[in-house]
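Read the single chain below, which is given as structure tokens and is the form predicted alone.
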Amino acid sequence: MTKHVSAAASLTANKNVQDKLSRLGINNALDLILHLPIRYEDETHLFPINDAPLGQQIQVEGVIIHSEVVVRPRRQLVCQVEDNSGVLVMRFLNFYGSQIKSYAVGKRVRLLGEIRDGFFGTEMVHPKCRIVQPGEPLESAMTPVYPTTAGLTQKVLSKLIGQSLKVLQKEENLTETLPDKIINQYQLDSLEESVMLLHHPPPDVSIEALQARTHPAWQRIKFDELLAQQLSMRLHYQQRRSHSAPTLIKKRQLSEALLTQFSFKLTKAQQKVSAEINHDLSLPHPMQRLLQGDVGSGKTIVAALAALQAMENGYQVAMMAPTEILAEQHFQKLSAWFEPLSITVVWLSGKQKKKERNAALAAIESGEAMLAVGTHALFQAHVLFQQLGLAIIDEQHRFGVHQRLALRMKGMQSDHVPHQLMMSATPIPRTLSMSYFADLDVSIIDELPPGRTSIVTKLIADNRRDEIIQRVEQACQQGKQVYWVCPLIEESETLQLQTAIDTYENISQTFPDLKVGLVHGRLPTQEKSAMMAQFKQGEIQLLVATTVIEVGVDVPNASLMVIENAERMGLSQLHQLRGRVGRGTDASVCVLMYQRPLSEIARKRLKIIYKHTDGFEIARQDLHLRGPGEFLGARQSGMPMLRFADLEQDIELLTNAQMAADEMLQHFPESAQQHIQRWLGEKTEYLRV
């Protein structure tokens, strides 16, 4: 197929036509072949019009017996179009003079659109209309839609797919990258025949099957998408297996200290994902493990005892996050569980003062510090380890493809590479975990620790704003502490949020006796780490906060949350702030105060979130809600999405070729190959990391 690379490129040689096809990801004749259609519109039948369903797209012909543009209720086009069973009026609010030309009585026009019942009678409104002639043949196959960008017309695309599948059917068949075995194993239809089907479906074929995406011939491109994304994972997971990394056998004394220094034991989940990532460590080649787990499942603890495996073989662990928060947070945890080991633990940021910032450069670089905790100024150029053996990365989601292969890399000494443990608090679905994390091990913590409260969660309008700051008072009055969260920190005039700074000054002036905070993103990293302090000991019963309270801190004395504008939020986001209350033995509530008009989006939102309290569930629903793309972050990250398979209708499809994927790979390693390159292409490069 590539030596028709430069056919294809004839048929574009306008250099703008050429930008806008690249735009849609099309760069040779294949990337033509293979950009299939959204939709189909069906000119290949005629209905009468007295006849013809209604709320569905149909085809009717017929001559205009009136024309006339009318000017109330407002400007619009109205003609009246007959056929030998009936009337129906066409007609467009928005037009032009050309159109009151070509649409004069006399005219035989033939209609594509929904006929409905309207202001005028029966109508179609905008309908797609062409002038023909008396006889004149239908459309011989169903007409597709495909998907476009500005300035590139359906015409002109479908003139381009046209040409490219002649010089296709005339030169060179796309060929087959399944063997046999596969295709007549899993009863797959012909590629090139599945191919031409989608872009010229024969009239017989039904459209309902075409526009749901069931048809056998959809079910064949599903397959193959589905395919080279299991074949390039598998591919690289056995890469970096082919790599070199330090075994770190272990030795269990300094575990064991840990572990002897907390008042409880480790849950049963707990002890089996350590027992994988033990084993993990102990191999000769690099661990690429992710650790799932909900909110205040005790992810840190275990990657504590993951980092101390790698501290007992003489190694240095960095520990990469988010937000300085959660950096710091996890720094001054793990600072108090391994000082008393003899651990030297460092902290690094891009906002620290000089001084400080040098004397950990130095202590990481000399080996002193056996354990880095920091932002992504970890894996700056300057940042030099004497012999890091394990990196962990805290929500690795929040972090771009480049920026994690940049950490690995601080541990490329020898030809060694850094086993590399990522965590995440987000649950990740299992259709998901199926797909798009096929080349990593997963463990999950599926049991929350003995003693945490359940959560109440209650949905309050901000009209009952009064009620709420009663509660807030009652709730601190009694000895308890309080989060009051609001999404923005200054004042949007197109949002119109009620702001962090408003709000710590309203309530301040409210309750004059409280003692109230205020943290937000912009604070300077001293008076952040200094007011989180003072709540974390209780010289601070409220805490007025943004969204970078959303993970990491545990404050088991905080069993109030009020959370602004929840409307505006994602369902991860909401679901990670409501756990930073239920860490102690209280009864804990979060309130959830949301601003009327609601969307429907926002209305399903709420709704998972008041029923839910299972992270992996309302992960579920939120990717339902959303798709892959944004769930996952891919339009940062730069991870490609499937354009053609949905995860959560083709699961029988994504198994079988999870299957088929194993089997190509040890039997057909050449057919494996040509079928990623034909798929994937560069894009493979993105699945590294």
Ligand code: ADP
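Between two forms, the rigid core is defined as the largest C-alpha subset superposing within 1.5 Å. Numbering follows the first chain given and starts at 1. It should be emphasised that the depicted structure is a prediction, and the values quoted were computed from it without experimental measurement. What changes on going to the form predicted together with adenosine-5'-diphosphate:
For residue 650, a C-alpha deviation below 2 angstroms is recorded between these two forms after rigid-core alignment.
Residue 123 shows a C-alpha shift of 2 Å or greater between these two forms [criterion: core-superposed Cα displacement of 2 Å]. Core-aligned CA deviation for residue 354 between these two forms: less than 2 Å.
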Second form
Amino acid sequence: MTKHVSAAASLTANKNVQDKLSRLGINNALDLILHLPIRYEDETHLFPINDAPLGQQIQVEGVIIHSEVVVRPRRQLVCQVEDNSGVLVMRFLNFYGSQIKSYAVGKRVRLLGEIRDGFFGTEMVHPKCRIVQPGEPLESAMTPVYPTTAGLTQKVLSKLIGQSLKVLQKEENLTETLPDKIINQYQLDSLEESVMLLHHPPPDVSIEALQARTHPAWQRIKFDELLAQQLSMRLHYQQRRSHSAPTLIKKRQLSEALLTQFSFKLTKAQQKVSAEINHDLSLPHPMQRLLQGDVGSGKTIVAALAALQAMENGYQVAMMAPTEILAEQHFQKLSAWFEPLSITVVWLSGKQKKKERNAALAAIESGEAMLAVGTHALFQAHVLFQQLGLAIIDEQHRFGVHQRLALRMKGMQSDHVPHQLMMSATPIPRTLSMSYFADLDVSIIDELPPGRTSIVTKLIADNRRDEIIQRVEQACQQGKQVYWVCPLIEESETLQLQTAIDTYENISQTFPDLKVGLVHGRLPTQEKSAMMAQFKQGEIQLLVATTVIEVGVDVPNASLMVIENAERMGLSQLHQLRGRVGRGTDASVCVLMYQRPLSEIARKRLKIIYKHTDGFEIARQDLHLRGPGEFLGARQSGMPMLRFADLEQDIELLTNAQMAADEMLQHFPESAQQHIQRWLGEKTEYLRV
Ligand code: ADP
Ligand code: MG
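How about the form predicted together with adenosine-5'-diphosphate, since we already have the form predicted alone?
Following is the full complex, with the preceding chain placed first.
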């Protein structure tokens, strides 16, 4: 057993404080010790007033020589503080009566704050101010400032942390979970010393290195955190891999028959990922592969080839899509491809008529249907497969862990676990696939099929609507088709529906000579698919749509897209929407309309989508802008986020942690377990999916 730092002992008798602590994720002494400062205040030095650097937090000491409340232009407390070198003004815009009394002439004060040239000359606004006696000693360590929550003061928090550290020093050791070999190889500082230093940095430590978290003590903490993440991801990967899965040998008859149907050849990238999948499927344990490829890179064919490999071996395939529209498109496409191969494909939807649904279910259960396509309704109870060999999940990032779990359970009916192929058109930046997706194997389609026309993106403020309307008219006169995407109303589905209808009516009036259609999320499935079919056949020229068309919809003749209030949409959403055009031979345009004034962040986002068409680059910048929490979305739920490491800054540490994790799992499995336990504790459950 590892010696834990009084892990079970209660931290405080005060229930109220305990609640606040657990809100911060602190439940035992070890959590407290690993609750590290967000920044530091340096109260170990005094600067002479006239010699103090501007624009950085510093400490000065002097005597109050003048103090008054002035109204200039607002009521404020203004004091003059003098030391041997000069005078500065300290100014409080909010203050209590008691402060007027304490900051009286003659009092000696220590001020911590930023000096600047202000309204009243050299001044400090709202400094941290303490009355001191002459010769009072300075702090011997820098003062840590901890992340906290309302009602829990720094003082209480640091006292509790101080107590835990004392126990740590006196009674027990923060035992090293890493083998010496790893410590030496990556030149890591001792964990215990690092923790001590971060809580009580001595005055000679570079405050910049502490703030920027580049100090070796921080590096050690971040390495440990990243290592724990790598270890748990890899371990769960191995655990799932230890199940058995059907061995699906590629026999080629069906796949070759499919490929002869196409007028084109697979791209090199498609061939490469197909080979990776082909190899995985032929192994006796379940594939857990994520297929990434930008919008339009041709993932569907790759998925179809994987499906055929399962079928050639007598196994069924399930394909799940996040929306009805997409599921139905897949159904149509795959039925058309597979019918000539005498393969029965069925489709399941939440809104299906009972009779139709029962027939589909029966065909799945008897094994007559080799492929079942649907939304996640497909994977709810009552769907029994005769022999499921492969589950394909399109746009996997939109599914939460729970749905993935449900899907896995489906396959458990037999002793075999089905292979899993997940597909995503939201490219995942490298740092994220190295960390949060380290439990999956990743295949990347990194080229688009030849002959694609590039999409020109235009940013236009919505007061220039007239110009856009002209463009739309011109395009339709030339026989092209147009998408018009309504503004996104996130707060309310009812409002979203109303907006879609309003936009439709408005557009129909604007273009009385055009055939205009409308699709939105609330439309009954049959009407939705009828509408999409009409658009595909060119019977509708202008399709007003909500973001339901964001994924997968494939109408090559549509070459102009107008998106209203683009500033409200996320970058990956805009990228996906934009990917609906540029699928045919015509040069395509995507007009992003925005409403002024734009916030700073909205301006940055629109600039990114305007400048870049490569989904990976967009994703990278999006991650930079939003941080991993928001970027990960559904996957994040239940997934412990990194507290200390920063994926962008710490890419080198991440690479090292990845190598160290492999080595530990191979040669030091016990240390690996201890390390995971220390850093993640119970938080590892979610990964069992
Ligand atoms: P996505 O990766 O976005 O799911 P799709 O699989 O829908 O992309 O493919 C987009 C379009 O490209 C489809 O019309 C498909 O038939 C076509 N396509 C796929 N692979 C190729 C290829 N190798 N050469 C030419 N066109 C292709
Ligand atoms: Mg697709």
